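The form predicted on its own is given below as one chain in structure tokens.
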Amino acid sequence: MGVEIAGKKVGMTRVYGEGNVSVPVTVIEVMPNVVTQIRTEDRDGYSAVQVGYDDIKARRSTIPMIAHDHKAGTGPKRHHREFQADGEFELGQTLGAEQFEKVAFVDVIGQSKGKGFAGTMKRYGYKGQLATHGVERKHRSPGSIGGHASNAGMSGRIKKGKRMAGHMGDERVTVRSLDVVRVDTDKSLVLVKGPVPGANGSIVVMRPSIRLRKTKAAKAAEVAAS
């Protein structure tokens, strides 16, 4: 598997492609990762590399906490993750935006936009009820749930799974296989066509696609290959 790197989404622009070609693309401004801990399996039991970014003041993070950064030679991090990978890597290593610049597409992680309490409509797509003569004014409702709450006469409680209303949105989500249409090391940038996951300044987390079809996987060979 590729490295897992992590930024911040910026925003959304254009950029001008082949043809003079209009490209919506989102920007995601690649942090400092650095390579914290490397996990081994004549230590640990599995094979896996720890990297930490976000700087903090060393009064927001605990003593191990420091500790830890500190023996990879940078000082303390908010946030650390793992990531199986194949190659080498350094302890106090730095991975930024270059690590791309050979990836055709890439699968971008984040936490969704929060959206609140939300009915069946907005959170389903429901049709809603009928809103002609006689209909009662219930038009946005789920409609009956009595027909799941039998279960074969084993309980008189709502199948689990059941659609209703609820909280809606604010969960990780994976969007796979976004084109990656230019990576700027110098400014340490990263545009990436599809909609990526979270608001804008949220962190999210990118890795070269793990799962793609023939005719993109085809594409992504070519350009490693280049």
Contents of the next structure:
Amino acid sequence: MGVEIAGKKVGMTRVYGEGNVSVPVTVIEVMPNVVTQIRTEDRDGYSAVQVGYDDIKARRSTIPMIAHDHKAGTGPKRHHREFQADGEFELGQTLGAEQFEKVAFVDVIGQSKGKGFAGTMKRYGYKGQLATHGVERKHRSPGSIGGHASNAGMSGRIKKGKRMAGHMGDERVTVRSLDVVRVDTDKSLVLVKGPVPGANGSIVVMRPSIRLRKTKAAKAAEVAAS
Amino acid sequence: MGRQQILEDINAESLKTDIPLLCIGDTIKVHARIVEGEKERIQIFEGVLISRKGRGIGEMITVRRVVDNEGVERTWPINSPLIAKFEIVRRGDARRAKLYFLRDRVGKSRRLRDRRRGMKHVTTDKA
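Since the one above is the form predicted on its own, can you give the form predicted in complex with its partner chain too?
What follows is the whole complex; the chain from before opens it.
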């Protein structure tokens, strides 16, 4: 298991890569992730690393949290999260963009943009109804949601999980296996290929890809060895 | 550093600084790099600049020419490394920003545009 590092989505642009091909990239500014606690099997029953990121003023934090961060020799942080990773970690150690130098593919986790209350066409890609042929005021409706006595019901009501209109977006989304185009440790930036969930400026979490396709896995191993 | 600044720094690497002043309506030569297997050669595409779209790193140009009575338009990102050079052949007189109406023009009316009124602001190059 690899490290999980938090960063801020800066925005998208393009860079010209190998063969002068235009590559769409999302720029992620990696925040210093300070190890604030190390969970051990003996004490906690599981092993994990806890990191804190995003500096805040002390008055925005609470006394217990300030003390917790202080134990690691760092100032108060807005967020803390845990991940399980191989390797040695020290209290107060700072993890940054350099963690991705030998990584070919990453998974990026973010909070997607909220779309509000959305209909089934937008939310699930339903086709809606016809524009003409006598359809009236039902052009974007989902159509039949199944009979109450069919497999969609059986108990006199509609089966749970039936896809209908409702709130869309503003949920945790993971995109897998994005190419790492460039890592800039000086500016602490990571450029990944393609879009990433969330608005610009929102917090995203990156980790070396778990579960890769064969071809990608070969390339990942190659980069890791270099 | 602000978010916009970070993006601009990244873009600065691929933004060209040697682009001449290209105005809509100009007849230009685009020296495009063509990679064929191992070899790379330059292909020159000459035509009228009919559109510039977008800005910064994403700016696109469209050049139109007529070959064998068939209109050909090519579009490139202006900052693409696949373009070696721009050459200006003739300054054209255009009153609008997009010359899409040229597509409907046939015969003489197509090449009617030439010479620019008051070229003063152009001659200073790279304003």
